[in-house]
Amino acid sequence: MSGIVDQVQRQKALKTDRMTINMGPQHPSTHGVLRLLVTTDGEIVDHVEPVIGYLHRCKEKIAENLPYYQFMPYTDRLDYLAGMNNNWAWAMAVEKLAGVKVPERAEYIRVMFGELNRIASHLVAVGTFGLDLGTFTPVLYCFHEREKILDLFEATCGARLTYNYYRIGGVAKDLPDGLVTKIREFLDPFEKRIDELNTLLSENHIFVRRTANVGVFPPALALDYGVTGPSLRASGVPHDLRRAAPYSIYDRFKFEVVVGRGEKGTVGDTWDRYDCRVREMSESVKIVRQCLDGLPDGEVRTKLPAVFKPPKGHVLFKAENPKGELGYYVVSDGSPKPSRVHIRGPSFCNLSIIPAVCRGVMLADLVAILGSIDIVLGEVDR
C-alpha cells in the first residue's frame, strides 16, 4: 500500500513543461505543406493549430481572368488526386449557370470516369493511412490497383493526373475503342483486392488498436465544422449528395450510402472513416457496372459558341467528391469570364476540426487522425 501512495506523490511532485513544437510544413504525415504547430505535455497533445496557405495560388482570382472553359485545367490542381470530379463540379456550376443542356451518354461517362476517380482516390487514402501507422505493405496493393485506374484514364485523355477531359457541355472526345472491356476486366479482380485489404489491413491487430475509438467525431460536432464526405458519414450521418440531392444521373442508379457502423470501437473514430472508404470503393464498382450496362450512343459533347457568354445570374453548385462536398459559387455579368468565383474546398473545412478533437490525445494518434481525415492541401489552400 506504501508503495502506491509513494509513487501517487512522486506523480503529484513531478512538475512538466510544455513543449510547443512544429509538424511540417515538409513532413510525410502531413499528405501536403501542411504546418501544424502542437503544444505538447510529454507525449500528450494539449493543443494543435492547422497552419496553411503554404500551396496558396490565387485559383478563384485566376477563375475571374480566364474565360469560362479555360479555368477547366486549373480545377485538376485542386484535389490533385481527384481531377476528374473537379472538372465535372466546373462544368456542371457553368452547365446550371447557362442552362446547357448535356448529351446522355457524355452523362453516362462522366458518372463513370467520377466514380473511377472516387476509387483511385480513396485507394491512395487508405494505401498512404496504413503507411502513417507503420504498415507498408498495404500502399502497394493500393497503388497496384490504382496504376490500373490511371491506365484507362491515359487510354482516354492522354493524362494519369491531371486529366482536363470535361469540358462545359460534355466530355473532350468519345471513349477509345475498346475500354469498356478494359474497365469491365478492370472491376471483377478489383472486388476480390478489396477483400484482401480486409485481410490484411482492416483485421490487423495493431492497426485496430491504433484506429478504434480515436479520435471520435461525434455528429453534432462534425455537422458545426462543416465536415463532409466519409468523415462525415463515418460518424452515422448518411449524407451523401449523390443520394440527398441528386445530379447529373446519379438518380438512376442504386447504391448504398455507407456509414459508420462502429465495428471495432465507437461510432465515427479514425477505423469508422478508414472502413467507410474502404466499403465506398465497392459501391462505386456498382455504379461503375450499372454505367457500362446502361451506356447509350450518341453525341458526347454539345456544340457551343466559341466565345462563350452565360446570362447574368449567379449559381452555387454542389458535387460530392471523394474528399468531401466541392461547391462551386459563380457569378456572371453576361461576359465571357466569371465576375466572381469561389470554391468551398471540402478538405478545408474537414481540416477544422482538428483542434476540436484533438485535445488530450497521444502525439502518435494526432498522426492517425490527420490522416483518417484524408485531406490534400491543393484543395485547402487553393
Contents of the next structure:
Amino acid sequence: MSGIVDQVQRQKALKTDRMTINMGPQHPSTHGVLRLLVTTDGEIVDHVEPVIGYLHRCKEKIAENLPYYQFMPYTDRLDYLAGMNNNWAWAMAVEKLAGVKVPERAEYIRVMFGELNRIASHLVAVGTFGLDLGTFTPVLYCFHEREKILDLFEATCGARLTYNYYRIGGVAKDLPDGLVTKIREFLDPFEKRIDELNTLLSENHIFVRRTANVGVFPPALALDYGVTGPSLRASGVPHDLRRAAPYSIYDRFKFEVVVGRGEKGTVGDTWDRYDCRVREMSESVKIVRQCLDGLPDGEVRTKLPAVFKPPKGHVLFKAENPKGELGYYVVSDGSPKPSRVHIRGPSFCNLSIIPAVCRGVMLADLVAILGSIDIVLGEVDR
Amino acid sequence: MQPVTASVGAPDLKDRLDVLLTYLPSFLSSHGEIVSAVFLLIVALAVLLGVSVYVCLAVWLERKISADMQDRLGPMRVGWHGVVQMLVDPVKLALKEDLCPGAADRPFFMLAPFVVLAASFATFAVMPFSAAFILADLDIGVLYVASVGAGVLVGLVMAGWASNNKWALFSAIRTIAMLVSYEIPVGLSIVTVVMMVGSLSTQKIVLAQLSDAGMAGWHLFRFPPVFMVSFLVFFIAGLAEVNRTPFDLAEADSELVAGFHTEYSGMRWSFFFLAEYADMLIVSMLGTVLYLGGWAPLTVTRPLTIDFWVFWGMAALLAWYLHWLWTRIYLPRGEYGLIVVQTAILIAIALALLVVPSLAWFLIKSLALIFVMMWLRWTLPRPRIDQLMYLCWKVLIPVAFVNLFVVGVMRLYWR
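Starting from the form predicted on its own, produce the coordinates for the form predicted together with the partner chain.
Every component of the complex follows; first up is the chain already shown.
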C-alpha cells in the first residue's frame, strides 16, 4: 500500500503527464491520410487509436448503381498499388456468380500480371519501409525496378496505375508483340537486384536492430484480428489462398508459401514481415517464369452479352492480393446491377491489429510497425 | 597641415572635418586595436560570406552526390548540371513568407534561428585556414570550439519549445538528450590530441603535425591504432553532434515530421539549414585540424614517403581504370575528344595538387570528410533514440576513456 502512496507522491512532485498527439492525417509516414491518435509517455507509446475515413469514396454504394462490367475501373482504386489483382478478384467473383468460363490463355495472362503486380506492390512496400526507418536510397532502387514492371503494363493496357485490364470472362486484349521477351528481360536481372537490396538494407546492422523483435504479432492474435497476407505468414502461419484454396490455375504452378522464420529475432517480428515480402518476390518470379513457359495460344476473352445479367444469388470470393485476402461479397437479384457489394479490404483488417501490438513501444517503433503492415489507405477507407 | 582659418562664428562643417582629419591618424596609431578590430571585422565578414557560398555549394553537391548514389540525375534544369541551383535556392527561400504560428512564443520563435546561426558561425574564428590566416589564434582554441559550438543546442531547444508544436517539442527533448550525451565522447577524443600536443591552440595542434614525411606526421597515424580509434569516436560522435543522418533523430522526417523546424519557413528556416551545413564543415575542419594535419600539405613530390606511395598508387589505379574504360567504351565509339578532355583534366588536377597552397589543402581534407558524411547519409537507416543513447554511453564513452588512458600512459613513458 505504502508503495503506491509513494508512487503517487512522487508523481505529484514530478508532475509528469501523458501527451496526446495526432500522427496524421498529414504525416510523412502514415502512408496516406491515416490519422493515429497516439498517447505517449515521453517517447513511449501508451495507446494508439487509428482514425480512418479520410479517403472514403463510397465504393460499395457506387457498385450498387453500376452494371457489373462498369465497376471494374473502380476496383483499380482500392489498393492502387495492385490494380491488376483488384480487377482480377472482381472478375473472378462475378464469373463465379454467373458461372462464366475463362479461356486458357486468359488465365495464364491473368496469373502472370497478377504476380507481376504483386512484385510491384511488394517493391513499394519494401522501399517505403526503408523510408520509414530513415534510409532514402533503397526506395529509389525499388522504384527503379517497379518502373520496368509499369512499363510492361503500359505496353499491354496503356495505363500505369489504374489498369482496368481484366474483364469478366477474360482480359481486355491480347499481349502486344514481343511482350513475352520483354518480361523475360525484366525477370533475368531482377533476382540479382533482390540480392543487392538484401545487402543494402535487409542485412544492415542498424536496420536489423530497428526491426528484429519489434512489434511481434503472435500467430493467435494475428488470426483473431483477421490479419492476412505476408503479415500473417510472417507470424509462421502458412496460410496462402493460392495454396490453401487454389483459384484460377494456381494449382498448376510450383512455388513455396513463404513463412516467417524468426531469423533475426522472434517469429512474426517486423523484420520477418519485411523479409517475407522480399522472399515472396522471388516466388512470384518463379510463377511468372512458369506462366511464360506454358503460355498457350487462343482466345483471351469469353463473349458475354452486352447487358449482362447474372442469375439470382450471392457469392463470396476471396483472392490472395499482395496485401492479404481481398474479398468481394456480391448479391445479385437478377438485374444488370448488383443489389449489394461488400468489399473485404486486407489493409483494413491488417490495420486493426495496431492498437493491440503498439503498447509500450517507442514512437519510432510505431512508425516501423505501421510500415511493416503495408497498408494502402484507398483500401482501408474504400 | 593647414592652419585653422580665423572665423568668428560657430565652427562650420569644414572646420570639424579638418579637426577630425588632423587628429585621426595619431588617434589610430595610439589605438591600434581599433584598426585591427575593423580589419578583423572585414575578414570575419569574408569568412561569413565564404561559409555561405560553401553552404550553397554543399547543398548542390549533396543533391548531385545523392542522385549519383540513387541512379538519378539530380538537378539538371537550372544551368549546366543544375549549378545555378546554388543561387536559385537561396533566392527562393528569401522570397518566401515568414510565418509565425499564432500560439507560438513569438520572441523566442523569431530569435532561435539567429542563435543557432551565430553559435555555429562563431566557431570559425579559431579555425586555422593556413599558417597566417586565422581570425583568432586563441590559447583555448579547441575548448572554444566545443563550448561555443554547444550554443547551437540552446537555439535548437528554443526553436523546439517556442514553436508550441508537439513534434517540435519531441525534437527539442531528443536534441537535449543527444547533444549533451555526445559532447562527452567528442570532448574525450579532443583531449587525447591535446595531451599529445600540450596545447589547446588549434594553430599549435596543426604545427605539431607538420613534418617532412607528410601524412606520417598526422595524429591519425600516431601510436596505431590508438588515434585511429580516437578519430573514429570523434567522427561518429561528431555526426551526432551536427544532427546528421544516421543520427538525425532531432529532425527525423519519418517520425517527427521535421522536428524543431516544423513550423519555420522562408529565411528563418534557411538559417537552420545554413547552420546545419556550417556545423558539418566545423566538425570536418576540427577533425582535419586534430587528426589529419590541418593545412599541412601532402608531400607527394618527396620520394618514398607515405604520401608519395598513396598519391601515386591511387594515380596508377585511376590510370588503370581509365585505360580500361577508354579501351572498352570510348575508343570503340570513336570518342577521342572525351578522352583528351578527361586526360587534360586529370593532369591539371595532379599538377594543381602539387602546387596548391595550404589553405586549399585544408579545404580539400575538410570536404573529403564532408563527402564521407554525405555518403553515410544516403546509405544508412536511422537508429532509435534508445539505441543512440546506448551507442554513446556504453560504446563510445568507454572506448574514449580507455583510449585516453592509453594515450596518458604513452605520454608518460614514451615521449
